[in-house]
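Take a look at this single chain in structure tokens; it is the form predicted alone.
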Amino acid sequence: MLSELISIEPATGAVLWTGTTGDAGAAVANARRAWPTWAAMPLTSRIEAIRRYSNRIRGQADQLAELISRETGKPIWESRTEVESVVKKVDISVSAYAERTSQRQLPSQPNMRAALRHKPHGVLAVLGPYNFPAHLPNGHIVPALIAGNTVVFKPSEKTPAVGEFLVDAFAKSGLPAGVVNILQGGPEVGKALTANEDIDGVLFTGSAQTGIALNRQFAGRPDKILALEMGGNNPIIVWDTDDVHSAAVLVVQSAFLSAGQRCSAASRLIVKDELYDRVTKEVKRIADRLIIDEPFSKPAPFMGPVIDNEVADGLTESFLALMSNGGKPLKHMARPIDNRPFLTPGIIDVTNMAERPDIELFGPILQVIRVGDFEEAISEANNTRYGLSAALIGGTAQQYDQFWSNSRAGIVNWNKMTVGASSDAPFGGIGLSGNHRPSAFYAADYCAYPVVSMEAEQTRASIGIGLKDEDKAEA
């Protein structure tokens, strides 16, 4: 049954948005009515089709900009980079297949070939989150389509605009009818996308509780392919280092870029005993400067509200968990803006509490904790179900060395952010950040399957062993 849909400016309250739910099996019908056609086309002209769904998002690289921090309350600086995102996004998905799953021969006896090629799976149900409500599912769009797939995408509930947006892009740029498939709607209609029998795979962006729910719905379906890129609980280490402002800033900036809503964002600052004073003093005295504001106000925001008040509340009431059993405030939470979604950083020390939730806190939430020597940081990082970023700030070589061989993680970074990964390079985790099918520039192998040939020119064959002599042989 179809139902109202309304998209809300966190920053302002204001109506953005509206339509209504959509039908998962009507979208997934006319995504399987044209595979066939899209998958037989060549290489060439899905790419060309691609190229120029790239081109109009250029020239419409503002009006996109605009909406996306209209929609998610991000600063429009932010959204703009969001946007370079999208656009870069298929060059370097075309070089991913050229480089992961081109065409090729392989070693072969005489007179036979050998061949390696690769065949999309059918139709795919892409699932999008909404801190980055282009760049992400875009992510797993284009490679889709590269690769030969029909797409149905469904845009968050709470970012409809932006994905309405994207296929729009797609429609005007001349791919055929049901090549991409948008699907509006909230939990219900996303249940029903990937119960339906006629697709065949789900690539998914989100929590790791959603992921999980689809892992289990999965877990007798493997002719289904099923590419998870979920959350993080990711530590930021601090240790010996004579900059300790550069290393705040890079503490500050991992943790509270997008208002913390970042899959790689830092939740966790683990400062060696001896750094605690300095470095948690000079994290506070930057995070106190940060300007918390709506999207277009000047001068220019570092960080924007959260999606919505829903999530702000939890935010707060998080943060209130975490003192209630043994954390100290080193910077309260605080709502600036009565009814609107704006979330000033909290940071907390919870070295002392006895039992530290292994939860994802997807906002501007930092917690601190302390310890005495460089294995216990490494064992402290590790100290979570979750296995995405992970970050080394100070330290010598060795030390980072010791690091990057123990972190559990998928991304592993020296003097960096936590955040801010490349997409011309692998992007994914372990353990409840994902299912070991990295996206990005790994995004190619999720999307087409090898299949490997043997191929002769004539049939010739024969046995030379194990035979009866033919005049012993029966009749």
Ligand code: NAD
The other form holds:
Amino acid sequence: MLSELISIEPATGAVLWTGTTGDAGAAVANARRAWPTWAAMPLTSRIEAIRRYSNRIRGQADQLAELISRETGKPIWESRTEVESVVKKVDISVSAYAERTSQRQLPSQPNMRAALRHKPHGVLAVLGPYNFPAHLPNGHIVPALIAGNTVVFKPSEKTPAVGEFLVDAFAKSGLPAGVVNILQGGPEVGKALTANEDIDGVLFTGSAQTGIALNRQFAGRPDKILALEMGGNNPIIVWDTDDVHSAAVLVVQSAFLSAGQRCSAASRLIVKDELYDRVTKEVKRIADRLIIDEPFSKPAPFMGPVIDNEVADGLTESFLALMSNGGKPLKHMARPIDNRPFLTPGIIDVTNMAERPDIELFGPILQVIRVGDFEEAISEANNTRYGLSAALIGGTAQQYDQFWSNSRAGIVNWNKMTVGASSDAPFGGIGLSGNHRPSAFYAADYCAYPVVSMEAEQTRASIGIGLKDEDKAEA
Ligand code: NAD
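If the one shown is the form predicted alone, what is the structure of the form predicted in complex with this ligand?
Now the full complex is given, and it begins with the chain already shown.
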């Protein structure tokens, strides 16, 4: 049954977009019909069509950036970087396809050739999150199309307008009808899509909770590809450094860029005992200076609101729950405007909490843990079921080696933020952060499967051993 879907601008409360939820069965049927022709098209023709799409997005960069900012509340400067990533994704995915899944000759015997080639899975469902509503689904869709799959894309129900913009851009770039299909709706529509027998796999970016539900749903289905990019509870360690200010800047950027709504955001600051006062004071001082405002306001804000009032309420409650369970607030999280999801960064010392919740608080909350030695710091960093990103600020090269070796995460950085990963590299986590199918540069791997062929021009064969003489053979 179709129902109404409304997208509200978080910063202003204005209605941005209205529409209806879609029909999963119809979208999958369209994608299935389009698949044989798209898959059989020469790779160069598919790439040409997708390049027309990236050119079109480049031409409409301002419009898309504005739409992202209005629909998510993120500052316009940040949305522009998201659009850039969308455009660059095509070249990156073409290189990734060539490097990871191209066709090539393998060593073989005389009179034959052995070839490695890759084939698309078929119809893939792409489920997107709201925090990077263009870049992240695009990061599944583009490599899926290059490989020869057709796609049903369900954007987050919180960002349907950006989803529609992308699919519209594909259609207007001359991709054949049915190759990229939009399916609007929330979790119920997502469930109908993933339960459809005619999809060949699901490429998902979102919370661990949903990812685990999908993992269960597909437990008995080795025939379907399932790529899960999920959340984090990421640590940033601050160790010996002669530049406490830069360390604090890296902490603030890691924790509060995008109002903390990045899967790779630092949520736990682990700091050496002797540096605790200086580091926390400087982090607080910088956090106090951050401009939190509407996306287009001047001077430019560092961060905007979180996605909606419900999420802001949940984060406020989580901060209070940390306080009532033994956390000591260093900077209170405030809600400056009633009924708008703006939040000021909250910083809370949880060192003495008896039981710290190992959950992703997807917003501007930084928990601080004070430790005595470096082993304890690493063990605190790993004290999570997630494993997406981790950073060490300061420390020696030997300590970084130790941190790198013992860290359980897919991104391990030194004197750099936990966020801001390059699209030219694989991106994925371990534990509850992913299912060992990293995205970004390695997305090519889950968009196609290898087919190995031994091939000869002529039909020639003989059995050289284990045969009776012809005259002794029984009739
Ligand atoms: P979410 O899990 O609530 O939703 C993601 C998508 O799945 C949405 O399109 C939603 O409608 C759909 N969905 C929800 N329940 C479903 C179900 N049972 N069956 C099928 N589909 C369902 O995530 P979100 O709140 O939109 O996004 C934020 C989360 O995404 C955070 O946890 C963040 O860390 C994570 N994230 C991960 C990455 C990464 O690359 N690892 C990147 C960005 C965001």
